[in-house]
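Starting off, we have a lone chain in the form predicted on its own, written out as structure tokens.
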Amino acid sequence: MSWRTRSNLAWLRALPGIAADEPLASRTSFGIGGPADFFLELARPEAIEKGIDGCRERGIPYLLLGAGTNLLVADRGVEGLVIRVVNREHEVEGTRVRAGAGLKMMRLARIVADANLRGFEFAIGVPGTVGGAVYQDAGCWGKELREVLVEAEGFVPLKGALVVSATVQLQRGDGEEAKQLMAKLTRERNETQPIKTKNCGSVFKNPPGDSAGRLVQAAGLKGAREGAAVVSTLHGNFIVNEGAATAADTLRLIERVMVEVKRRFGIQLEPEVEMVGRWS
């Protein structure tokens, strides 16, 4: 039985600060993606929870979104409701610091130079926000969020963790050389990877004891295109969205990547970047 019953799309529609058939494309890294039927954005967790308890009572599918990095949202959108977690307090107490999961990691990585702490210059190159980064145990210059994460506060739904804080244990230490470093990172990164186009962050997970970018490299697909999604001639684990690159001509690259990398090297490539909404 489809859930867009009168009753449901009712209880919807009554909900503060709803929007139907909201655009989806501006709310990802990516800039691709079709509506959510229902979008609403929340920041106290028990606003949060109880969205996610009424479309679970109700049997209405439901996404929960943050900064939209490592998302490829299918071009017919999402149905359901999308609820986008913004909630960026952050709080300093001696060497701990508790953020709230809409905060950016590099906002965050900031925050804590500038209390002189020590530990999380790696979340500079971490796009996206706490709670994405907890959910996928982030990292960057072969350092993890785990190694300085002490607490995460959220609850279970049914479509997995939802995190609504994290708190990370740091050292005292010099702010102005972590501010340096960072930058030295920043400038790093900007050389090797397209960090100013539309992307959606690393495409495929690395194998082990391998380099995805590597690989796509060696089988000569830089540069690769579908449409307007292209193979970053940068770095072979990203691909840029030109301008109009729909979802379909995405996935079809990264299909036709998989399937080289395939042939040429016999190793199967695992998409990181996480797929939802109506593919079907």
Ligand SMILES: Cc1cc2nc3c(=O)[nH]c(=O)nc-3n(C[C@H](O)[C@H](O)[C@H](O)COP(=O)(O)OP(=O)(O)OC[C@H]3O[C@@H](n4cnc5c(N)ncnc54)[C@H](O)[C@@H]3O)c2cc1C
Contents of the next structure:
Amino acid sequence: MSWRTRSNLAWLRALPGIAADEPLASRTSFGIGGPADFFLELARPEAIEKGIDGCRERGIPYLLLGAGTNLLVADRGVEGLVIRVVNREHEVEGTRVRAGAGLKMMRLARIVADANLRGFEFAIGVPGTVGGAVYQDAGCWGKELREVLVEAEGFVPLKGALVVSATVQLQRGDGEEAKQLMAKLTRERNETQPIKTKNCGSVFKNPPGDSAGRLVQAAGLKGAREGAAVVSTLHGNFIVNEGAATAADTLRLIERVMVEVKRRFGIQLEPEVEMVGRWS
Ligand SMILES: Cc1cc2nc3c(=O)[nH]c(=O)nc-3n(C[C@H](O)[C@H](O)[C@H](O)COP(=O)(O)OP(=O)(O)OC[C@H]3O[C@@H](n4cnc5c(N)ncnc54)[C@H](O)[C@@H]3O)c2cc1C
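Same protein, the form predicted together with the ligand this time rather than the form predicted on its own?
Now the complete complex, all chains and molecules, led by this one.
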């Protein structure tokens, strides 16, 4: 049975701040995809929990959205309710820092350095939110969030665990040195990744003992194109949206890369980017 009953639609339309048919492309780093049937930005954890509970009770599909930096949204958009988590508070207590799920990891990296704490510099390479980073155990330059994470506050319904905030344990140190290291890491990244063009970060997971970017390059696929979706000539594990790429173009390119890498090297690449919405 469809979730689009009269009473469900009335419930959704009565939620304060709700928008219908809200474009999502501009809320993702890829800049691709159709609208959310319904869309809400929520900062108060209780409001987010209430929204999720309401959806579950009524059988309404929902999706939590952070900064949209690891998503490929389908051209036909996302069914049900998309909740963008925007609680961005933070609190430094000694060597522990607690941050709201909606705070960007890069911003938190700077807050941590300002507090003369070390051990979070890697986060300058993760453009997503704290919530998205906990959900995916984000990492960069050989360090993963789980190595410093001491607590993730949230709640776990049957499907779609909500992260409300995270606490990380760091060490005292020189904040200026942390900033210099982050500036150096950012410069290096800017030289090796197509950060000026719309993208979703790494498209594929690295297979054990190898790198997806190396395999894509070795298969001669740098520069391969489907419509306006192009395998970056700078880094084989990035697909860039040259302007008007559709989700269908991008999926075709992802599948083409997977088929070609499998044919050439016998290795099955797996997407790292999460595909959400109505694909069929
Ligand atoms: C240029 C670029 C470079 C990148 N480099 C890296 C890198 O070095 N390392 C790395 O790990 N990643 C990298 N990424 C990918 C991305 O930044 C991370 O995966 C990040 O953790 C995604 O966070 P987000 O807020 O954007 O999540 P979204 O893309 O918005 O969502 C991703 C998933 O997280 C879930 N989610 C979001 N918020 C919450 C929440 N509060 N509670 C529960 N679930 C939630 C969503 O439902 C979805 O399933 C890169 C991306 C880009 C564009």
